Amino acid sequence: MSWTRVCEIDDVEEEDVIGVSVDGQDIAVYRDEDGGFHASEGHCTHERMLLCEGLVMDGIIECPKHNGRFRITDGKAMGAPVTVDLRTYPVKVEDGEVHVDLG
């Protein structure tokens, strides 16, 4: 696996979402109500909207754009307008660090 460093764990709140740009490919890190993190394409699978600036809640991240929903730990399809999956990252903390794996 090749980890990139993406963010502090102290840069995402719970049941939050914060955007970053790996080698010009945006991507979305969340963070979970228990505290654990994960990571997805940056952009919404139905009109590109970036999934930074949506909401977070119960481990759904919804588009700001069009209310498309997506559950944040494997990018599935919550239902219309959102029918193709998000493309998820592994994700590993370390020394208080996000780490994704873009592979």
Contents of the next structure:
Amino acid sequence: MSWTRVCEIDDVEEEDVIGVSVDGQDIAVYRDEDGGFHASEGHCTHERMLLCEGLVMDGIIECPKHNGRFRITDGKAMGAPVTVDLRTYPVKVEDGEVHVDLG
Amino acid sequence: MSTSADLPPDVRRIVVVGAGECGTHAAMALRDKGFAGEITLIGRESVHAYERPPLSKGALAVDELALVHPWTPEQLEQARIALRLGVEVTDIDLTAGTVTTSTGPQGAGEVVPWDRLLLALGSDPRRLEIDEVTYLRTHEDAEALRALLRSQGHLLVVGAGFIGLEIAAGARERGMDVTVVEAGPRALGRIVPEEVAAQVSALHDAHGVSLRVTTTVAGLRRDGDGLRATLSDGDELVVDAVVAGIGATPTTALAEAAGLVVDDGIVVDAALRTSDPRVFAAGDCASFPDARSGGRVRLESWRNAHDQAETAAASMLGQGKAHVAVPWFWSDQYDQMLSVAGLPGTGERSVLRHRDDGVLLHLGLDAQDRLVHAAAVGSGASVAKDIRVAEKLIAAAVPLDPTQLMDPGVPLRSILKAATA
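Beyond the form predicted on its own, can we have the form predicted in complex with its partner chain?
Next comes the full complex, and the chain you just saw is listed first.
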């Protein structure tokens, strides 16, 4: 495992997403309504839009452009126009900081 | 997805005229919906569908123009879509059920029969009655415009709408002096409420753009290497180039000649069907009944092109339902995003929401306090999220509490959750 610190927990509001860059790679970091953190690749699998501009509601991230929907816990594509799941990454929270394992 | 058993048996051949994003999306959607017959997609441009929005935005800032194609040629081929690019449709024969194409790079003109016809003809930039002016619609136009932009010199932009202001921002970022003249009393008069437009004008002012409202170009003539523009107020400007973004007119000549009903766009019903029940129209060229205001509208927007492509594809296969998508528009200028949901001017009263991060959101409510229109400007992520929530609130069409909408401390999404619970 190789953990990278990506942000503090307060950087992400509940039911929201921010974009971070790790070694030039765009990552989306989500906080769900129960305070849990999740991470995925930063772009929609459909047309490479930045997901951090999308809306998180009820555990689903919606791409800002074509409204493609993915489940934030496992990246599952929830139907047209998106058919390819998002790659997700393990997340841990320690001392108020969020770490992601990009493998 | 439906099975082919659900599809009308008399529909075996579908022709789509217009191979831009709308027509191509519709062709692909026909396959997604289970249509197994022949699809012919005919376009007058010589390249397959590409995104137009970047042409007035990111494309002006980069050195090489790389077109963004939503579908690859391989995807279109796999979907068995017969592409005819670089040809014009010269005639629609409603009695025979055919279209005739001009001679093109792929060979002689042909007569293509159809059982259902979709017109996704787009629109053409409105033109000034003066020469030496550049317009923006196609990738070729974008190349011509890019060639005019440089790190110095003076660009005159005619029209302070989305396209004009995006070009102004792009030219400023390249280093040019920019003057924008606008015939109306303010920027963005057609689509954005006054308060939001004022913030956009201030943004351009801060970036050094000279915006002159209630001003037009009265004359333009060559003067050495430059152009001398005479403005309606008598002022003269010597500039290096003039570009106009003064709206667009729907491309309807073909439909009119065929005898279809045309009135500022090809007139369609809620299922996007024209006055001939076998013929449909979608995108910039279609005038359709808006589900919320009850008025007839024609939308020139990227999202509408895609939304109506879906509706039209379903309608052609007899799976049609009324087109109810909430209109949505966006513009990128400098580091800011401007976005609009719903139709402007359809509200009875308005509410302003000033976010701490500088985002200004204007919300238009109808007489029952239902949201009908929203416009926001500010940093991209906040604007995109707020407008997306607003779009859902417009679709929900339930009465809302104006004091909550005004209060940036009450998240819009919690208002949405309460409204749709």
